[in-house]
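Take a look at this single chain in structure tokens; it is the form predicted alone.
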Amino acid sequence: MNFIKKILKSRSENGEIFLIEIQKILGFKPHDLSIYKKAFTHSSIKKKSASGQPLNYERLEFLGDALLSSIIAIDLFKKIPTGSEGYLTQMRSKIVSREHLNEIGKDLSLISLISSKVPKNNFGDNIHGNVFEALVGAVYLDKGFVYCEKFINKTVIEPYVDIERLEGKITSYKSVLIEWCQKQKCQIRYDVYEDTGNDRTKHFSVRLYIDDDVVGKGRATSKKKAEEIASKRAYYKLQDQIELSE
């Protein structure tokens, strides 16, 4: 009887735990602390409603995701009376870029929080952005727009949107040298290979050519952020020339 005590106060504890950090995150009391949990639970944890629907944060992603685009146009929409559609778009999509989104879920320390079967150290950099689309899932369910907007408004927008330094963002640093190439009348190829070594984990390797130079390398876990890595250290090698030829 003491053994299952123990249970349940720990429990108890756990979750006015989760309530008080849940809070300072939120700025406000939520009504429905149950979406919130969801909104950090991992799939891994392979929990289901008694419908047998799976009770973990990809959904709420899914829902966060749209609300975060639809109100940082606004804002900007707002903001910006001059912007074109094209002007307007880029610069949404550098504030709602993973990478961005990445590092406002790290600064709020979402993952402090996460429910998860899997080690949190194995989790890639994307977990990050994804619980912050969820956060914000769960407060549009829990509060309502108005609250969600408040919310991103304070997470991101005030934090985080600074349009002059926006205009300077590279979201690409891939797009960036192949525009570049192009005008250089240069050669540019990746050249990607498997390169497992003594992780578990597959990761892939890219060197990057310019016409018969290697100018840059990478490793990640997709082509796809390889080539971006070997890109980025490329740009930074070559950025005098780069801002010279424009």
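Positions refer to the first chain, counted from 1. These numbers were taken from a predicted model, which means no experiment stands behind them. What we label the rigid core is the largest C-alpha set whose atoms superpose within 1.5 Å from one form to the other. What changes on going to the form predicted in complex with another copy of the chain:
After superposing the rigid core, the C-alpha of residue 206 moves by 2 Å or more between the two forms.
Superposition on the rigid core between the two forms places the CA atom of residue 69 less than 2 Å from its counterpart.
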The other form holds:
Protein chains: 2
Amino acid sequence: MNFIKKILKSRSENGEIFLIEIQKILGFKPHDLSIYKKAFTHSSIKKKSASGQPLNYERLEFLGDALLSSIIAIDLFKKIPTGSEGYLTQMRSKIVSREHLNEIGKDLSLISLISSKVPKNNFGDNIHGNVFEALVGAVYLDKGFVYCEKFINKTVIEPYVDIERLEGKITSYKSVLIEWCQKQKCQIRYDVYEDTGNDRTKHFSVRLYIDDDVVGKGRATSKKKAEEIASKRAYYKLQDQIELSE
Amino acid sequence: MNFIKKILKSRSENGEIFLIEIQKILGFKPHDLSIYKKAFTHSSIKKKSASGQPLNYERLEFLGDALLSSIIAIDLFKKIPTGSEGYLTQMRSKIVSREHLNEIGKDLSLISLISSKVPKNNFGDNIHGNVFEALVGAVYLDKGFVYCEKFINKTVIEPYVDIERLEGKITSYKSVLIEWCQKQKCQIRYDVYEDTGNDRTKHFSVRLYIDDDVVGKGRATSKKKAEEIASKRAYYKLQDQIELSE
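Output the structure of the form predicted in complex with another copy of the chain; the preceding block shows the form predicted alone.
Time for the whole complex; same chain goes first.
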């Protein structure tokens, strides 16, 4: 194969890998892939479009940050019908905090898709959250508001927004369950195993047994998180009994 | 007419007036009027819904503020394709500043529709902007994101968001026009007259003549604003000639 053919082949292979990876993260087929490429381009790459627009993720970050704030506001407004303005504002700050967005970006392994001229281990921790915001902006531009809402629901609200926990009523579902099992004189056991599969980062799966029944499963990038996810699911299955026993 | 009938009649008349006024402000027919009533209910009215939800505008204000920020962000992102993240953030702050939102609320005469147990002259200046934000939240809840975008376009973006002015290139269209007319040796004249019509607050209309032609019209709550609106319209009509002469 000649030199140019090799370059073109490797480029289209890279493009295909990018498409497959981005589709996995999004949960739907992107329409205009170039927007997503921009969302993963660091400003150390100095490209500009013909009209002078910088081809990196910084502008998309501005857009995504705004959409994230308003979509979380809408969700909280609906989920906490008696919460005051101040209370809703405070809840939102917790969800869209820098640390929280960094955690989300890390869990999605976004950094592995970034194009940059700077070595990736030189990036600070905020790169994870920044690229996540840019990705939210890209989804809005590519597919509109409803898709953007769905994407935020899948990546932020479902896995991380837990009103009981945010309200400080429950800080660990695992400890609530352990305590309840002690009272009920049941055996509780977490069966953890490595389960990375096709992911780029290490993952763990957990089965939560009470006596001999599996009552919750979880999968995440750390054992602790996977256990907490399984515990939360078990908690909501058993909620009526747990609340009765309190 | 007996006592109860009188009360009911006056209530339904009030309801009709509210519907007419709100429809004038919105530019479309509301679906669920009760949401808009809440947007105009001050917290001094201590009503709650059956589920314990306070029936005043404070929660809607939280929702509207979030939507306003993101819709303005989307607009700026599209209108200023080469603006950096920092620049877009700065532009947005100018548009959604407290003073600016108060001005918009005042121009729409929103205060006249507020239900309150406190006398209206006891309200501070921020009531205008707060109720405007609540109204944005109400439009979103009642009609969804696209209508909310349209409403913000009509009330904020079209009349107030002027990139040239925000960027500090032009601070007064009137003075640009006067200067240009001096250069061109044309006569410029503003013909101002009171034109309140059916509005609740005083309004003025202006016709801007250059020599004997009307080149712009404007209507607003002050003479100065109406002149500036007419000047801006004239500016955009004559933009090519004005820029050539610079």
